[in-house]
Every structure is written in C-alpha cells, then in structure tokens.
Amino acid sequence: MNSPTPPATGRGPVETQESNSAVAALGAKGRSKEQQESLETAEYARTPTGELPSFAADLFAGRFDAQALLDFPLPTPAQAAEGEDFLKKLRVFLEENLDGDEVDETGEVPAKVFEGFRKLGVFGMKIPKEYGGLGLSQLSYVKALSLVAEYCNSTAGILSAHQSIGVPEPLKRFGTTEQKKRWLPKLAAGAISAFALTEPEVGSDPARLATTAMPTDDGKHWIINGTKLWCSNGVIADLIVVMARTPDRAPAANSASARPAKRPISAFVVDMKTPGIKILHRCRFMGLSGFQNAVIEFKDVKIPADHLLLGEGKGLRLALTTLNTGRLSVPMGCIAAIRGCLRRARGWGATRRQWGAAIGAHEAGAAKIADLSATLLSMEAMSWLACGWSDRGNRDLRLEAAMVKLYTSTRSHACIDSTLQLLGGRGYERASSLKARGEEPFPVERLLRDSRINQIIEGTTEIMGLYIGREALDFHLKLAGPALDPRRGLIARAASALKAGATYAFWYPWQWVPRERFRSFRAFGPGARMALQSARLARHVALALFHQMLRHGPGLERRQLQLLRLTEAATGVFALAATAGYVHALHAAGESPEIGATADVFLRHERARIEGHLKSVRSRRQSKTDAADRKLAAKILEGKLAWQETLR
C-alpha cells in the first residue's frame, strides 16, 4: 500500500536556501543578535545536496525505506578480496610492532611505526591510485582504522584525523586537479596532515571565529593570523587545513542566496614549514595519550593565493562536509573497543565463578554480556550501511552519519563501563600491573579513558542531538516555513499556508494508520520483525515531531532536551533498521550462526528505549521537570545557590 506522497526528502540547491532563511527567520524576535548570528551562518553553510534522497530523514516523515535495507550496501567480491589483503598485512605489522599499553605510558607512538606505515601505504589508503594511493573503499578503509583501534586508539586517532578530516578528504572533494597533483601524492607518501578548526574561544559556533586570511594588494597570496586549539595532528603534521575570515565580499551574480557574505569563512591548505607558525603547546587528555594535539599560532603567516581551497566565503561549507565523513570513522574505535570486551567478558563469564557458578550465568552479569552482544551488533550494521551508501555515493548522508557518531560514542563508552564492572577490580586495573603480575593483561580501563573523547569530538553528543533535530525539520520547513517567514508578504505567506496545509491533511491522518501491518517483511529473514518494529516506529517519531512544532511553534529550537530526546528515539529508530538489513545480509551469506538470538535481545533493548524517549517527550511532567531544571540553573548562574560550594 502506497501512502501519499510528500515532498521529496532530497535538498535542491534552492529549497535549501529556502528553509536556511526560513529557519533563521523563525523565532528571530527571542534571540540576541549574537545568537540570530550564530543561527544566520551555521544556516547560511549548509551544504546543497542535490536531489539525493536519505533514509534517516523519511523516517523523520514517517516514511519507511524497506527496499534500501534489502539492497545492504556490501563490498563487492573484487573490493572485499583488496581490502581483506591489505587487512591481513596491516594486522601482522601491528602484532609486531604496535604496544597500545606501552603507547599508553610513554605517550608517544614509535617512529618505526610511522615509517613500516608509509612502506604499507597506511597514510594513502582513501587517496586515489593515480595519485599514489591505495584507493580503498570507505568501507575497507574504517575497517582498517578499526583493526589499529584493536591495538592502540591513539594511533588509530591520529590515522583517522590525517585521513578523514585532515587535508586528503577536502582536497579530493574539493581541490583542482593542480592542487592534487602538488599534494595527494606527499599525502600518499606519508606527509601527515590536520585540521585547524576550533579555537581558544570559539568551539561549534563558527560566527565567532576569530582567525584571518587578508589578501595582499597584488593579489598574490593571502597573510593568516590567529591561534587554533585542539588542533589533532598538530604536532607532527607537515600539511594542514587552516580555516580563517576573510574580506566580506558581495555575493556572486550567478548565486543561489541573495544573502551578503558576512564574515565569511575560508579554507586554506598550509605548509606548517610557512615562517611564522609556531607549536605553542601540545595537548594532553584524560585518554589518547599518544595523541598529537597541538596549539598552534600563525603570525603573519604568508602562502600562495592558489592555497584556497574551494572559494572565498565557501570554507564553513567544506569544513561540515569533510566533518561529515570525519564522523564516519569515529565509529571504529567504538566497534574494536566493543569487539575486545566481548572476547574479554566471554573468557571471564565463563571462568570466574561466583557463589558456586561463573559470573556469565548470573543473571546480572549475563544481562551485561548479552548487552556486548546486541550493541555490537547494532554499532557495525549502522556503520557498514552508512560507509557502504558513502562508497556508493548516491545519498545524502549528514543524518545517517551524525546517528552512526551519535549512537555509538555513547553506547561503547556504557558497554566498556560495563565489562569493567563484571571484571571488577580487574577491569580498574591498569593492564602493565596485571601482567607485571601474571594476568591476562586487558585494557579495560584504558579503552574506557580513551573512549570518552568520542562524545566531544566531530560534535559533542548535546550538538549532534540539537544538529539532527534541525536536519529533521527540513521536512517540514519547506511546507510550513514559507508560511510562516515574516519577511514575506501576506499573499504569499496565505498561499504557502494553503499549500501547506492541504499536504498536511493527507500526511497527517496517514501516519495514525499501522501500515506495516499489511506490509510483508519476510523477505528480511531473522530481521523481519526488527524491519516492521522501524516501519512503527518511525510513524511515532513523526507524529512526536510533528506535535512538538505544534505546541512550541518556533520556540522548539530552545526546547533542546525535547529535541535531543526525540533524536534519540529517531537514532534507535535508524539503528533497528539498520540491524534489520544486516542481519538480513548475513543470514543470505549464510554467515553467523546465533544471529537471530542477538538481534531478537537488541530489538527488545532498543524498542524499550524508543518508546521510553516518545513517552518523555508526550509528558508534561517531563516538561515540567524542564522548566524548573532551567529556572534552578540560572538560580545557580546568578550566584544565588554559591553557599553550597562552600563546607559547612
């Protein structure tokens, strides 16, 4: 049965800019002119995708996708036998080579791990072969930074950081042909690269960046001045991608926005050889402590004009699409990291006994193995479908890769939380004690360190809530935005409310229709059920949406633990449909034995956390616990609860 038909999921060039000014217009009358700032250019830099559909963002319609599950992006036999070789070679090197324990102590990964992973081809492997890369699928390639988060996250890390977000992905996306040519195959060969992004005082709200990039009156190269923090890599890189403000210009004839280029944003490719930068301190954290991270000034710095990458004003633009595929690989530590507790808490579950049983036949403790089990499962179904439709390259993906960072930074982190309980003293020590004592010498305590960083980095957990929550108005900013936009006339503002509001009358009683009932889901296998669970689902998340608009009215953006809640109904949503389609794919290959078992516990798990999400969300007790978690805190901002800091 086929619902009515909503507008298309996929973004035009135009309908974007078209619900960008709405969005920025909505709700401007509560806002500081700070923050409608901060709105107008984080709003301004979202990227036109074309006519490219995304699954995630139909479920936000309360459309179900069933037929791009069936088809699970797997390699191809030609990429997977490429990929399985060069996967066999990068483990034995890092069986010999890499200590992530002794990494862990010294904080610095050995140089001759750098140099066997230049002879490899480790720093090339998402380059293309033309320019001396290995040219590997994405899928491949976060399999391959997930086998060296098997042996040391730090390196990992920096791998990740050189590949994702550093200069190779911009300047393949983005670069001319001559700036590849100068620069992929250094890249290839080893040359390590970053990107500078963040500063002292400027973290998600690029509207503050205070870094510059002035022409020079000839016209011939460009003076950067500022300090970036947090810059991964910076310590060890040779070649970096640098984001600064440059000159306010008017907006080209042929634009699709109208809009001036405020303080506009720009990329640069930079030698960190250039006079002028300088390494003011290297970053240490709580975990990754091999981790290059550097604070980095650039004083008068002067490069070519031919280093700008993609256009002036365009660099914001670059950054959240490079950021998007950065957040791809955030992914494959959480899995290695999972993977290892699983094999740790199945040798202890079965061995360590308790009160005249082993621990893993407890009730407490077997809920927390079965646990590994189902997230495990979950965390690699999203990833591979969301690196298989990257390869592909025919979806939008910015949701799917913000549910995929989202869903699996905060589950790992519990799961690692959780096997360090079950092995209790053991998991909180460190592992060069145990084996200094006869031990099996497992890092749990230092996966769960290394772990945390993944909730901050590539967008915090509270900002990639909040970022897919505005994706997902999308869907409803081009029907009711126009309408809805005070800076249109009365007509057309009473025209787009008809239009709108005649869409709405078939789409709305739609998603009150159980559907999926007289929908067949065999073909899934072991999925089936999992796959008719989403289809439900994602009606409730809509209807859920669709009410809060209703409600709050432009006032939802402020309501961001309503919003976050209703992301994360959305991202279970997303990661049982996944499973559904993988589960599918193996059971089809007549792979993993068990499968049903572990999918039947994640659907129970999961659609239990949905369903509490929607029930949080319908509760004016929850709303009410809001309210007065706010008026508390701004108690306490105003000083007015500083008698508790002090002992009494």
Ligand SMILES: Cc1cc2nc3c(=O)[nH]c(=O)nc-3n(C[C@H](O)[C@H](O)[C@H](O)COP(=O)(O)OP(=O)(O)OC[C@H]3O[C@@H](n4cnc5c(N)ncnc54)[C@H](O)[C@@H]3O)c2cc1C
Contents of the next structure:
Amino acid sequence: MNSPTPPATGRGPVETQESNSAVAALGAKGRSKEQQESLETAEYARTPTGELPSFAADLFAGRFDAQALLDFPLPTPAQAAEGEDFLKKLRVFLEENLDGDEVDETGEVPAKVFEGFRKLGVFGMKIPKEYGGLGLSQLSYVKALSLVAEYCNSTAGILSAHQSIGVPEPLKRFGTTEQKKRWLPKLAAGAISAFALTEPEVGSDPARLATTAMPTDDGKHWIINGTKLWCSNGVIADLIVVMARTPDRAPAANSASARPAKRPISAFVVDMKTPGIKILHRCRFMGLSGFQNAVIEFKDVKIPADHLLLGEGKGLRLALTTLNTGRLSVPMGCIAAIRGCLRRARGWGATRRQWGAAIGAHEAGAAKIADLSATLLSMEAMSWLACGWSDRGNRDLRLEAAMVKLYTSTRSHACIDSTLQLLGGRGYERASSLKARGEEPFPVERLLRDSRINQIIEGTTEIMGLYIGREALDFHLKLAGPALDPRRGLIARAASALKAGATYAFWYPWQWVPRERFRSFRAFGPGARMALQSARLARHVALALFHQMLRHGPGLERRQLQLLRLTEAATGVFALAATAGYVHALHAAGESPEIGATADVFLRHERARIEGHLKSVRSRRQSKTDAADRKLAAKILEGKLAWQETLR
Ligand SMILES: Cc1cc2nc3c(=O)[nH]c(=O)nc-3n(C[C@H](O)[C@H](O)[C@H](O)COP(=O)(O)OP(=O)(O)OC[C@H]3O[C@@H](n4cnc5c(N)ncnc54)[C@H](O)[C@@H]3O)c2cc1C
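Next up, can you give the form predicted together with the ligand of this protein, since the form predicted on its own came first?
All chains and molecules follow, beginning with the one already shown.
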C-alpha cells in the first residue's frame, strides 16, 4: 500500500536547477548576502542521480517500499566468487606485509606494501577491465578496503583517497573516452591520485573557493593559482583532480544548464610534476599517522586545455557527485574496526573476571557487547545495501550515501570507545606496550584515534545532517515551494497553493492511518518486526517533519537542531529498514545462526533512539533549551564570559 503521492516533478537537470533556484529564493529575507551565495552554490550543484527515486527520501514522505528491501542486492554467485578470490590473495599479502601498529609508530606505510599492491592490481580495483583495472563491483571494492582497514587504517585511507574520490572516480564517470584512455591505465598500474577541493578559507562551504584557473589567450591552456589544504595523498600523488574558479561566461550551446552558475567552479586533472606545484607541508593528525596529506601551492601552473573534466562551470557538481560515491567507502574502516572490537570483546568479556564474575556477565559489560553485535549488523546492512544499489546503478543514492556515512561514522566511534572502556586500562595502553609485556596487543586506542576523522571528512556530521534535512524537505518544497516563492506573481502563487492544498488534503490524513498494521511483513522472516516498525516510524517522521514545516515555514532551515533530530530519526529508520532486508537475505541464504537475537536487540535500541529524537522534536521544553543555548553562545562569542577561561 502506498500513500497518495504529490505530482511527480521532472528529474532532468534543467528543471532541477529551476526548482533548486526557487528553493534558494525561499526565506532569502533572513539571510546575509554571504549566506545566500553559499545556499545558491549548494542548490546549483544538486543533481539527482538514477531513474529510481531514493528509498530514504520516500521515508520522509511516509512511504515504505518493502519490495526494494526484499530484493536485497547481495552479489550474484559469479560476482561473489570473483570478489572472494581477490580478497583471499589480498589477505595473504596483508598478513605477511602490513602491520598497522608499525605504521602508527613510524608514520610511514612501507614501500614494499605499495609495490605489492601494484602487483595485485589494488590501485585499479574500481577501474574497468578494459582500462587495465580489476573492474570490481562497489561492494567488492568496499569489502577489500574493509579488509585492508582491518590491518591498517592509514593504508586503507590512502587507497580510498586514490579510488573513492581521486582521479579514477570522476574520470570514469565524467571523462571523455580520450581522457579515460590517457589516464585510467596509468592509474590502474599504480599511479597514485588525489582530490583537491578544500582550501584554507573553504571547508564545508565551497562558495568561497579562491583557487583560480584562467584560460590563456589562445585557449590552449589553463593557468592555475591557489592553495589547497589537507589533500589526502597530496605528498605522493602523481595525478590530482583540482577544483578551481573559472571565468564567468555564458554556458556552451550544448550545455544542459538553463542558466550559468554564478562564479563557476570547474574541475581539472593535474599532473603533479607540472612546474609551479609545491608541497608546502605534510600534515600530521591525531590518528592515521601513515597518511600522506599535504598543503599544496599552485603558482602559475600551466596545464593543457583538455585536462578540463566534464565542462566549464560543472566542477562543483563533479566534486559533490564524487563525494557522494566517496561516502559509500567511509563505512569500510568503521565496519572493520567493529568486527575487531567484537572479536576482542568476546574473548575479554568471557575470560576476564572481576568481582566474582566475567566482565561480560556483569550487566554493564553485557550491554556493551550486545551493542557491538547489533551495531555491526546494522552498519553492514546499510553499507551493503547502498553499495549493492550503487552497483545496479539505477537509483538516486545521495541521501542513502549521506545517511550511511553519518550513521557508521558516529556509531562506530561510540562503539570503539565503549570497547576501550570494557578493556579498562588495557584499552588505554598502546598495542606495542601490551605486546612488549606479553598481553594481547589489540590496538583499540589506535582505532579510536583513527576513527575520529570519519565524522569530518567527506562532509562533517553536521553538514551531512543538514544535507539530509535539505533533501528531506524536497518533497514539500517542490509541492508548496512555488506557492511561497516571492519571485512569482500572485495568480501563479495562488494556483500553486490550490494544487498543493489539494494534495495535502489527501496526504496528511493518510499519514495518521496506521496502515502497516494491515500489511503482511511475513516475507521478511526474522526481519518482519523490524520491517513493520520501519514502516510505522517512517510515518511518524513524515508527520513530525510536516508539523515542523508548518511551525517554522522557510525559517526551519535555521532551526538546525530540530532538523538534525529529524535527520537522526530518519537515518535510524533507514538503518532499521536496511537491517530488516539484510536479515531476511542472510536468513534466506541459510547462514548466520542467532541473527534473530541480534536483530531483536538492534530493533529495541534503534526504536527507542528514534522515538527519543521525535519526542525532542515535539517538545516545547526542548525548543526553549535550544533557544537558551543560542542566546548563551551569542554572549560567549561576544566575549562576555571570557572570565571563565582563566583559573580563578
Ligand atoms: C585527515 C583529513 C583528510 C582530508 N582529505 C581531504 C581531501 O583529500 N580533499 C579535500 O578536498 N579535503 C580533504 N579534507 C578536508 C575535509 O573535507 C574538511 O576538513 C571538511 O570538509 C570540513 O571542513 P573544515 O575542516 O574546514 O571545517 P569547517 O567547514 O570550518 O567547519 C567547522 C565546524 O563547523 C561546522 N559547520 C560548518 N558549517 C556549518 C553550518 N552551516 N551549520 C552548522 N555547522 C556547521 C562543521 O560541521 C564543523 O563541525 C581532509 C581533512 C582531514 C582532516
């Protein structure tokens, strides 16, 4: 049973840009010029991908597509066999050659690891076979990264920066045949690549990008000037993708763009040997000590005209689309870490005795161990589902990728921290020190340091939440936005309001109907209760979002904490739904004893978390607390509480 659907809006780029610009116009009155420019830049780069609508976006509209989950995209036997074969060889190599603790201590990944990877084809895992790569599916690729991360996160990060966001990904997706032929074979053979968007003044907000690329008078070259910050692999890269501002000019005749982007951003492939490029600094971090991350200066760097990717002014869209796919790789380290934590927690929890019982038998320890198993199941479910859908290539996955990234990065960090707590003093001790005194050297403190970055790279947790919130509002903005768009005439707005009103007259009461109770979820097997709860909670999220829109109007975008609670709730619903599908698929494959017990614990906890978020969204007291926080922060920023910063 599906809910009444608002009129479909076109998904083509032209119409999308028009509706995006309409969205940017809403609530413009309360924004500064700088804020408006940032929003317009972000809106301009929004492009749905795939013909099938997003499963997660449907949740925000109260719809639950059970069939999409029952058809869980596990790999075909042939794909699985090919992936498994490669993973076996990779594991043997890693076992003999890669020691994550050694990399952590020395700050370097040994050269023999890179050499071995080149022989195994690891640098071309995602590159099609016709260009010399292994042509692995997204799922097999992420599993391979997860295997490398089991040994060393720095090494997995280097591989991911090269293939998830570095040159191969945008080149494969947006390059011309000639560009692919020129660079992909080199990259598959082991040339290392990187992705350079961030600058000293440009973090989450690309609107302030300052690096420029100016065409030469004869149009045969581009001249790049600027500085890029935190470019992963920057120190060792052979080729990098650089995002830079290009001159404001009319779109090409064949462009799908209805209006040119303001202050356009374009993307270029740059050979790092080009004169004028200088590595100013190798950055060192809290974790990932073997990472080769750089501040790079570009001074009059002259590159051939045909190094431009996708087209002038389309660089931001290229970058954001690349980051979308990149987000699907973030869970690899998270899942690897929790696999290790679960293994260690099982051994420790059963054998370490204090106060007359095993640590895992005390209730506080038991809860931590149960949470590891439940969280691991849900993280795998979301990641494998999103990767499988990505391999099918026909679904808009922007929201799912953001949700998977948000969920796995925050939950895994919390789980690693609770494993550290379970291990007590040994959790805080370095693996090398544990080893030196003959104890099991499980590196949980390193995992905690390494995993923190996942909440920052490829979109911070806050930006992911706001991005999901923006996509969640799309359903309503497309429906009601034209009626509120100040740039439209009165009659046109009145007609749009009537149309929206007619749709809401059906949609809204329908969300109050507990229709999932009359639907059978038996096909989900041990995932049935979870599927039913996902359908129920999706309705509740849809209603909560709608009520917030009524309450705040376009000003909802400024109620970030409310939006973040809603996105946390919806992400939880997606986690439940994905897990229902995964449990069904594993059960049908006849594997995984006791999966029902893990699924049950996950359902209990996730349901409570989602309901907690929704309760906060409805609570007047919570809104007052949010307002009090805002007021206090403003006073602190004005320096009125600076006295607190000194010992008294
Ligand atoms: C180890 C490492 C590797 C990296 N690799 C790369 C790479 O390969 N290529 C590349 O281009 N970049 C890379 N980056 C940069 C990374 O993507 C940025 O750090 C990230 O986008 C955040 O930008 P920022 O650090 O400048 O934070 P800022 O954007 O300054 O944000 C600071 C804080 O404010 C919050 N915030 C920002 N805007 C808002 C808002 N509107 N509302 C509410 N909160 C907000 C953020 O969530 C964050 O908590 C890397 C960074 C690190 C540390």
